[in-house]
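Encoded as C-alpha cells, the following chain is the form predicted on its own, with no partner shown.
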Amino acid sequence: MSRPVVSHTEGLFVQAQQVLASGVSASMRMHPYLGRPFYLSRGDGPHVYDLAGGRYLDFNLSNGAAILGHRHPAVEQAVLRGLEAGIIAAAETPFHEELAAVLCEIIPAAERVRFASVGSEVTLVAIRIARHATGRTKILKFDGHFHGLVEPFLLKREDPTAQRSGVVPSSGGVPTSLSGDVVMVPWNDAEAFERAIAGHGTGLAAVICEPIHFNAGCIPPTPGFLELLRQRTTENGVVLIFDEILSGFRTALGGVQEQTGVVPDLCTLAKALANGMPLSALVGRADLMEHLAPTGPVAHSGTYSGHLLSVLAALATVAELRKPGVYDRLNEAAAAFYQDLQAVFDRHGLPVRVQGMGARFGLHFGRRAPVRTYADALGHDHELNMRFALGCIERGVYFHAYSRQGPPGHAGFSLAHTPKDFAETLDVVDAVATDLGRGG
C-alpha cells in the first residue's frame, strides 16, 4: 500500500533551500535517492511519522541513536526532571558522577571519563591526548573509518584498493599539508598493517579505528585482527583508540571490547549512550585520561559538555539496557532477522548480502560475497539500493541513504521491534523484492 503523498513537503524543501545551506542542517540528512530530507513530525517506539500522519516502520532510528525507540517512558521522564531542575548547563552535578561511575563499572577500558556533546569532539581529543602522551603527531586510521568531520579524519587515500597510496583531503577546506601526520591502510589487512608499523611504529601517537565498520555496511573484523592492534601498539607505546560510538552498545553492554576481550587505552561512545539525547564520552586509562585539564595541559571543556539532559538521559538509557537478558534478546532477535533479509533476498535472485552484528547492519546490493575490506565495499549497487528503499519507503518501511555513492552506510533496529514488526519488514521486503525480479 503506497503512503500518502505530503503535498507541502516540496514546497518545504524549497522554502529551506532560502534560509538554510543546502536546504539542510547537515548534510547527511539529505536523503539521495528522495532528492529532499525525508521531514518528520514524530517518532514513537519502533515507528517514524511524516508530514501526512503516515506510519513508518523505522531503521535508522536517528542515525542509531535512538537503541530503546523513540519517545522511551524511562527517558522521557529523565528529561523531564532535567527540565524541572531548569535545564542547568556549565555546571557539575551529581549525576554525572553517577553517570561516570555506572560507564567505569561496565566499560571494560573506562577508569576515567569525560563528558562532551558530539562524537567529533572526543575523537579529536582522544588523539590530542595521545599526541601529548606519546610526544608523537602521527595518527594510523583505517580505510572508510569514520571519526568525525574534523581535521584528522578528512583524509582518505587517493586509491583504497591499491597496496600503496598517497593520502588526500576527503573536504574542501582541509590543507594537504595534513597528510603528513596521517598513516592510512586497509581494514583486516594484517600485512599492511604490519608494513605500517614497521615503518611508522616510533612516530605513531596513535592507532584509531571503528572495532566494527558499521559506516561502510557492517565489516567485522577478521579473527585475530583486534589482537594484532592490541599486540602491536602495546610493543610500540602508541595509544590504541576504539571508536566504539556506533558499536557501543550494540553487541554487548561493554561493547565490542567486551564481547572481544581486547581492551583499548581510550574509547569514545555516543549515539546509542544516551538514546537521542546529545551526549559523548571519552573513556580510558586514568594515567592518560589525566593528561586532560585542569590536571594536564590538554585543553577541553565547554559550556554543554555533560549536558544535564543528556546526562539524566544515559542514565534511564543504561539502567534499561543492564536489565537481565537484554542483549540476549537483541542479538537472537539480530541473527534470526537477519538471516531472513538474506533468506528473501536469496530466494528472488537478487545480488545482495545481508551483513549485522547485534543491533546494526548494512545491505550491500550488488553483491553476494562477504565484504570483509572497504575496497569491497565501494562495489556497492546504488542504483539497485534505491529502487528498494524507495519501494520500502511506498510500503512503510523507511531505511535511510547516505549518499549516492560509495559503501551503503548502516541501518538497523532498536528495542522497541517486536516479532510483529520483523515480520512486517519481512512482507513489505518480500514484495519490494518481488517487484525488483520483474525489473520494476
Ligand SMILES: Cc1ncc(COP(=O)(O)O)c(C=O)c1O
Given for the second form:
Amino acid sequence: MSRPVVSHTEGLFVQAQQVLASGVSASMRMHPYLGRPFYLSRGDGPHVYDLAGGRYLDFNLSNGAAILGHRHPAVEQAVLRGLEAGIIAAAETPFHEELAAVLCEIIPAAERVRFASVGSEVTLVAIRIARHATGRTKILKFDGHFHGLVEPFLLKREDPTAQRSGVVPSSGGVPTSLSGDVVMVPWNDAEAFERAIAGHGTGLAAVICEPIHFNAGCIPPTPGFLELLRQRTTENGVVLIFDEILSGFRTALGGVQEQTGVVPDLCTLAKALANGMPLSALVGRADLMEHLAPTGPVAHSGTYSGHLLSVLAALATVAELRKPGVYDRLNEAAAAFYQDLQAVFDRHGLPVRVQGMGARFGLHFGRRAPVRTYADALGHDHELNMRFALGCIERGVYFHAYSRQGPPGHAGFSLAHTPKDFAETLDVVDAVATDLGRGG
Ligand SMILES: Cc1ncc(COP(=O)(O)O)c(C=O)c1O
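Having gone through the form predicted on its own, I am curious about the other one (the form predicted in complex with the named molecule); can you provide its structure?
Expanding to the full complex; the earlier chain stays at the top.
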C-alpha cells in the first residue's frame, strides 16, 4: 500500500508562489516537513485524496473541523438545501434561531449566541465585550495558547521556560506597544496565576484559555486548575473566556465545560460546529452578550456572519452529534486508539508520548513522560516527527504539521474512522516505527 510522496506537486507549488502570497492561502497549510502544501483533490469519510488520486487516512480533518468525516451525507444534504434557497447571505432566517436554541440547550455557558464566520473573529469580539463590560483593557492569556490571528493573541513571553519575562510579538508585524495589555502566565501553573491575579486582578478585563491546550499537542488542565480560574475571575470581576474552538464537541457534546462542570462567562466555538463549513459562534451570559450591537455599543457585524449554508450544515452536524451514545463510542475509540498507538511506540523503544482527549491528540516526539506544561511541549523533536510524518504519508496515512519549531500541533480522528481504519493506521505506524528504529 506504499504511495510516492506527491512529487508532481512540487511544480504546482513553484507556480503557486508566483501568484499566491508565500504560495499558500493560509500559512498553516504549508506542510513544513514536505516543504510544500499537502495538495488535496477531495475527501470522503475518513479519507482524503491527493491530486494523483492517492488515498490517505486523514488525521488532520480540516484542522479539526470534519468531526463527522468528509462528505457526511446529512451535512451534504443540508448544504444542498441552502444552495437551492439561492445562497442568500447577510440575512436572518428561522434556521439561525433554531441553531442558537440548540446551542443554548447543549452548551452550559450559552444564554445568548452570536454567529460569525471564523474563530479569530469571535475571540476578538469576546475580548471586545469583556473590555467594554469591565471598563478595563488587560487580558490574561496562557503561554502558547492559540486564539487566532488578532494582535493581543499574537504575543508571547520572551522565554516561556522562565518564571518571569517580558511579552513580545510572536511574529513580525505586531507592534510591541500592544504588549502592555497582555499578561502571560504558564498553563497549569497555579502559583504563577495567583501571582498574576494578585498583581493585575482588578485591572484585568478577561482571562482567556484553551481549556484543553490542544494547540500544543493536547495538554489537559491539571485537576483544580480550571476551577481556580473560575474562582479568581469571579472574585475579581474578570470575564472568563473558554476558547472551545478546538475542544468544543471533541470530548463531550457540551465541550470541556460540560465535562468539568466549570462554566465560563463567554465561550467561542467553530471548527467541529459545522463539520468544515465556515461558521463560528460566540456564546455566553445574556448580560454580557447584550453589550453587542445593535442593543449595545460593542461592534460586531459581517456580510457572511452566520452564512446560511454553514448554519444548515451546523444544524445537521449537531443533530448527528446529539444521537444517543455518540460520545460514549467516541471516547471509547479514543482511549483504545491512544493506548494502542503508545504501545506501538513503546514496543519499538521510540521516545514518543501520545496525549489525547476525545477525538483530538498530540504526538510528542522526544518525550516519554507526560506533558503537563507548554515548556514540556517545547522539547518536541521535530527531526524525529518529520521522519515519522513523511513515512506515514508514503504509506497512506496523513498527519499534518503546523511548524518546524515549537510544540507539536494537534491531530485527530473523526466519527467516520472505523476499527478497520484504526487497525490499518496502527500497522502503518508499526512499519514506520520499524524504519525509524533502524535509523531510516
Ligand atoms: C483554539 C483556537 N482558537 C482560535 C482559532 C482560530 O480559528 P480560525 O482559524 O477559524 O480563525 C483556532 C484555529 O486553529 C484555534 O485552534
